[in-house]
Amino acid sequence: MPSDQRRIQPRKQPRQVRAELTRQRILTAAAHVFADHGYAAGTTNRIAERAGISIGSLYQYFPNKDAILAELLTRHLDDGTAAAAKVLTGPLPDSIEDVLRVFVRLAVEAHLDDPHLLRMLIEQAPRSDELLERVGRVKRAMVGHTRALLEGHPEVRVADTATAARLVIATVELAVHDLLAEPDPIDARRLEDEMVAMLTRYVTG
């Protein structure tokens, strides 16, 4: 394994409940520290202090703050994948506008807890080859589901559904990420309404 990838690998995968709780406490503390102080000033000492553990205990789980940030990004990805899977395996609305609203709302809600922290995760978190491959798999799966929905829906008029599916996913992902994490963010409900209106006109026009 290359040294840069070893740098962001967690040192200890917990096997006991107490160890897992400690690991989660470190990640939760890190999220608060990075949000409050930024990544550069969010030191492992501050994270350990916020988590209520010694710095030595922290290093039993993570070799450095790069590894912690990468793990936070992995956790965000896992949460988003689980939420999307739950939506896709359940019944979807009849109208394409309502279907698009489901997906836009999913993206918006993923950004609401702490959009500034999420910006840091997406823009600054180190990425291993494994993490990049996972991100790629998630995107490919979402594009595939979106294409299938577009091809099977009677209201859709766009001809190139393969390109349209990629465009829909990229537009939602990039716009929601940028506009909710701005210093003066757009109201989440207004953003959802405008995104749905724009995408509906695109796929039905």
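Between two forms, the rigid core is the largest collection of C-alphas that superpose within 1.5 Å. Given the structure is predicted, the values throughout are model-derived calculations rather than measurements. Numbering follows the first chain given and starts at 1. First, how it differs from the form predicted together with another copy of the chain.
Rigid-part rearrangement between these two forms places its hinge, out of His76, Arg147, Leu106, Asp113, at His76.
Put simply, the smaller rigid part swings 18 degrees relative to the larger one between these two forms, by C-alpha superposition.
For comparison with the form predicted alone, kindly provide the form predicted together with another copy of the chain.
Keep in mind that what follows is only the chain, not its partners or any molecules around it.
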């Protein structure tokens, strides 16, 4: 009964695959548009245009403009935490300098993809309570991990580990994304070296 087979698997289920692909196209387009024009001036019409679809179709995949940004932010956060988790499960280097280098490199790599998108995400994201909460939770988790790492490492001499952890996280996150997003971007390798040197000397001082 070929007719039955056709009803059960109509054209090898193209629906969800194509749909997810279109969502991805929209997200990619939005990333570029937001990065170029900022959130406010990055209109849905522009996004649709760049994605090669009409504005009407766009609204079949996302309920509104904010949802697009939220998804973009969520994916970035998830990528970051996944990468961090992967590093944390494996064995870390012994020397604090090498440990710090691992994390600095993580931050640099995360920002090398598209510094301008990241800048927009961090700076222009509409500060809805829910998004702020989510970002805050991730940040607090990172600070917590950093503090534990500082307190558990024999080379570390810094006294106020609470303040130190906040300072380290803020420095890495912000300086990396700022220096890489500048019109004349700093060399990533040099940035990593100097940043690691600064942090190492700080926490072992």
